[in-house]
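The chain below stands alone and is given as structure tokens, in the form predicted alone.
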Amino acid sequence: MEIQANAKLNLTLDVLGRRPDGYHDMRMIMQSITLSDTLTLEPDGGEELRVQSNLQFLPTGEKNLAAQAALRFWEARGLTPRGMTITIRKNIPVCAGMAGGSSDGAAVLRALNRMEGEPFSPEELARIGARVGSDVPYCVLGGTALAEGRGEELTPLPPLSTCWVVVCKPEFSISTPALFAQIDRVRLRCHPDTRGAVAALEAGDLEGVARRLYNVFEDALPDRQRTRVQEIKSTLIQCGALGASMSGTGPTVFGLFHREDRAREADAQLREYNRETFLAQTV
């Protein structure tokens, strides 16, 4: 079976304190977009679970989030782990923010309930995702939803009206443990208006959406870090966005627009200096 798995955004992020857990409680908005990996499940009657990829430095082994959510599966419906390859076509950039592992995780949670008869309902998919990563719950029911808790908790939302997103990776990788015990240190300039947000969703008004996108994790960046990424974001407006904003624990930075040929400008702008830009819709 071949199965996609769309990229997240997050259009809104904020961090509302650490947890006796260590963890720390999030609010969020995420969207799905179709920038996506692509899956091929291929069962092969052994009892080996592999796991290869287009990208070499990726793990093959049960440390990949695809390996580890078809153990889940399994382990959810009391069977024994069964011979499989997972094949992983990567697109979505690595380590930028955009839920890559996550999502190739959720795809295989759905490609394998519809190989048997779809035992569960995406809502007992999602909670077994949540056993493999706290993005996994909501990619495995994409869209547009509020994100709560760790970020397993889902409140479906009005989908965000369909307009171009252009995603553009910066070169550098962040540490996302380093990123959060540094939000535990800075004071936040301010918080996402995700209240705002969700009743310009509610209304089916892009604009307002954009007006309010933020992402607190960007005033905990070093500061030639948080430079280009609002030198990124800087582009995108001039390009014609209507908001700009970084995703998850970044560097990837990404904007909405309503007109594609100002969309395409601004991919091919970015493109000239930056290898890993996208052009893409909102899911």
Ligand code: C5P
Second form
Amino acid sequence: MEIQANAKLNLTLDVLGRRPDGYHDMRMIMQSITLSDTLTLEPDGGEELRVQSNLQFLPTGEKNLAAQAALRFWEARGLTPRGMTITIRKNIPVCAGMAGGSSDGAAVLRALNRMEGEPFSPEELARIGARVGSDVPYCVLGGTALAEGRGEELTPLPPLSTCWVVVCKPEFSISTPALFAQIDRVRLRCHPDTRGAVAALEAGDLEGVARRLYNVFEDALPDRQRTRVQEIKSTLIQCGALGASMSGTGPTVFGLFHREDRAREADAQLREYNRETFLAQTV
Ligand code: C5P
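Got the form predicted alone; could you also share the form predicted together with cytidine-5'-monophosphate (C5P)?
Shown next: the complete complex, the earlier chain at its head.
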């Protein structure tokens, strides 16, 4: 079975505080985009679970979220895992704030559920996904959604009007746990207007959403990385983006566009210096 795993962006991202279990309470609006990985699941009648991909450095065993998702699926079914090879064709930048790994895990859950005759509802599948990672439940359901709690408490929102998206990952990586630790140390200057963004979504007001794009993690970045993120945002805005922001714990930056020609221009300009630049649309 072949299945697509879409990347996600954060239209808003707020960290409300650290919890006793070490995680953080979040409030964020998630949005799926057409940039996606392709997964192929091939049952082989054996007992082993293998993961392979076009990227040498991705884990092939149980560390890969795709394998973890498969194990959790069989556990929830009360059955021993079936042997299979999961092949991932990676297009979503890795460790980039776009939930690439979580989306692969969610795609495995959806594929296995389909192969098994849909024993779980989408909500049940999302609950199984929560044991794999905080972003997996959202990736199971996709679309436009408000995510709260650890990220697993989801409220579907009216879809964002279809628009063009330019996604650009600068050439540095960010450790998610390290950035969460840093956000506990900094005093956040501002918080996103998530309520206003939800109202704009309800009104079908793309500009209203784009004006409210905001991610508190930008304030927790080291100076040099924050400067780089701001430079990319400036390029996007100069090219005509309605708004621009960092996604997740970064470092990916994105801009929303009404007009395809402006999005293509931004894509071309940013690609000159950032290999991992993509043109996509909202889903
Ligand atoms: O849930 P997941 O495994 O994706 O989280 C990775 C790491 O991100 C956690 O170990 C934690 O350090 C941090 N995290 C957090 N609060 C969240 C989600 C993730 O502190 N809501």
